[in-house]
Each structure stands twice: as C-alpha cells, then as structure tokens.
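Next up is one chain by itself, shown in structure tokens, the form predicted alone.
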Amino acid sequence: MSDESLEHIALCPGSFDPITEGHLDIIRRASKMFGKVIVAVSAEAGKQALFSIAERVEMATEACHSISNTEVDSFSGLVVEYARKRGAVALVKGLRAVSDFEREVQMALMNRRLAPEVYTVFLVTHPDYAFLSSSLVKEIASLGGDVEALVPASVLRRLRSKQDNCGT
C-alpha cells in the first residue's frame, strides 16, 4: 500500500440497520488503507428498516467515534453519484460468503459502468463475523436471544428499547 492511498477518500456504504461488529471490522480495516472513510448510510434500506435513517446515522456515529479518520453521513440515490459528490475513489465492501460475492460483483460491475473512476474494494470478513448480518441480529434480538457480542453497546441498548416498545 502506498502512502498516496492514505490521501484518498473511501466510502463504506450500507443500510446499517443496525451497524454490527462485522461492519466495524471492515470500517476499521478500511481506515488503515485510506486517509478518510465515510460510512455512508443509505436512506433506501431496500427492506423494511427497524431503525429510521436518523437512528442508523446516530448508531453508526456512536460506533465509529474511536476511529479517527471516519465520518458518518447519509445519502439517497446511486452510491456512485454520492461517491463522486464526496470525492471518494473507492467503495469498500465486506464479503462473508459466495452469495455475497455474486451479488457484490454484479453491483461492482454496474457501478464501474456508471462511474469507472470509482473503484470497488472487497475485504473478506473476519472469520468471527462470517455468519453475521444485520437481519440476523434483528431476528435474534426480536426473539430474546443474546446479541451482545455482535453489536456495539449503544446498538444493543437501542435494540432492547425497540423490543420493550414493541411489547416483546
């Protein structure tokens, strides 16, 4: 890795509904590769979100506070357009399994067609988080399971608060 890469901006885009320790692993690793990492929370979660966009931004901000060269922001629309707007040269995506690879490569190729100057960088997840997804965290939490080791403490409090407010 050249010193020049530490001058570049990268995006870690996602719905982060909620942000997990797996996401944070990818963000921390990206922060060592790029000068600035923007955790880009998508307003279009693609599915029924448990948390509002404002809550997801707050949780990501709290979770990333100790990673000095990160910033959390929200966006809507095409991620490559947002990357251009922010001056990012790369999208950093985590890969857990072959199913992630197939979907992410398809998106990366389309993003390359739309914005060839924005690269996609894939980081293979840490084995401790290979099974982890926001959807799985929400499902386990909704059924009263223990997700303490899977999410930051601030996220755990919000998940429990949602459970209490839903009567579970």
Ligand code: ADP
The other form holds:
Amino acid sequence: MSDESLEHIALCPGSFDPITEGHLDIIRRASKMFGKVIVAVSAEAGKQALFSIAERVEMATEACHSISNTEVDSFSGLVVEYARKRGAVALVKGLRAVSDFEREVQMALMNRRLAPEVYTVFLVTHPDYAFLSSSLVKEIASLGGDVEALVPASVLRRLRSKQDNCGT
Ligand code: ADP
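What would the structure be for the form predicted in complex with the ligand, given that what you showed me was the form predicted alone?
Complete assembly follows, chain above in first position.
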C-alpha cells in the first residue's frame, strides 16, 4: 500500500450480532492498509438480532481495543451516506465463499452508483474462518456447542449470559 493510503479512513460495516474472529481478522488487516478503520455497526440488524445495538457496539469496542487505529461507532440509514459523513474513502468487506460474492458484488455496484467516490475493497477470509458467521455462532452457542475459539472473550461471556437468562 502507498503511504498516501495510510492517511485514508476506511469503514468495516456490518451487523456484528455478535462480532466474531472472522470479522476481527478483516478489521486487523484493514487497519494495516488504512490510516484509520471505523467499525460501523448497523442499527438495522433486523428483528432477529440477538443483541441490542448498544450491546453490539460494546462487544465490538472491547474486541477492537488492542487494534490501535480503530474506532467503533453505530450508524443507521445508507452506509455510503455514513461513509461520506465520516470522510471514509473505502468500505472493506470480507468474502467467505461464492455465496457471499453474489450478494456483496450486487451491494458494491449499488453503493458505487449511489456514491462513486466511495470504493469497496474485498478481502478474502482467513481459511480458518471461512465457515464462520454470526448466525452460526448464535445457533451453535444456543445448542450448547463450544464457540470459544471463534469469538472474543467478551462475546463468549455475553452469549453465555444470554443462555443463562433463557434458562438453558
Ligand atoms: P454476517 O455476514 O456474519 O452476518 P455481518 O453482516 O456483520 O456478518 O458482516 C459484515 C462483514 O463481515 C461482511 O462483509 C461479511 O462478509 C464479513 N464477514 C463476516 N464473517 C466473516 C468471516 N468469517 N470471514 C471474513 N469476513 C466475514
């Protein structure tokens, strides 16, 4: 990457319900490519979100604490509008499989139409996390499966307390 890119701001947008090691791998790599990375937690995660927006932001903040040039924030509405507001030049997205590709390219082309000056950058997932998604983590955790290596400690704690509160 050029020195110039280190002055640029990038967004890593998502619902982060909850943040996983797969997300963190992408965020860590983006933080080496850009001067600042804003982890942008979408307030519109849908009705099926397990965690509230405040909880999702808190978990992401704790998890990104050790990655120096990151900031965690929430946004609602169009991601490209939020990118413009924050002066971000790029959206960094992770690609896991062909199934991600179709949806992500469609989204990237629509975002390009809406805001041609905001680029979408795709990073291919770390092979260890290619199967990992927030929804799978929630499903496995709710059935009592071990997700310890797949999420940061603060997420694991909260997943366990959700289970305790559900009486499982
Ligand atoms: P999910 O797709 O798991 O519900 P998000 O909506 O929070 O998660 O996704 C935000 C971004 O993180 C997307 O670009 C998605 O492709 C990426 N991402 C999610 N999980 C992984 C993973 N295991 N490896 C790489 N990228 C990922």
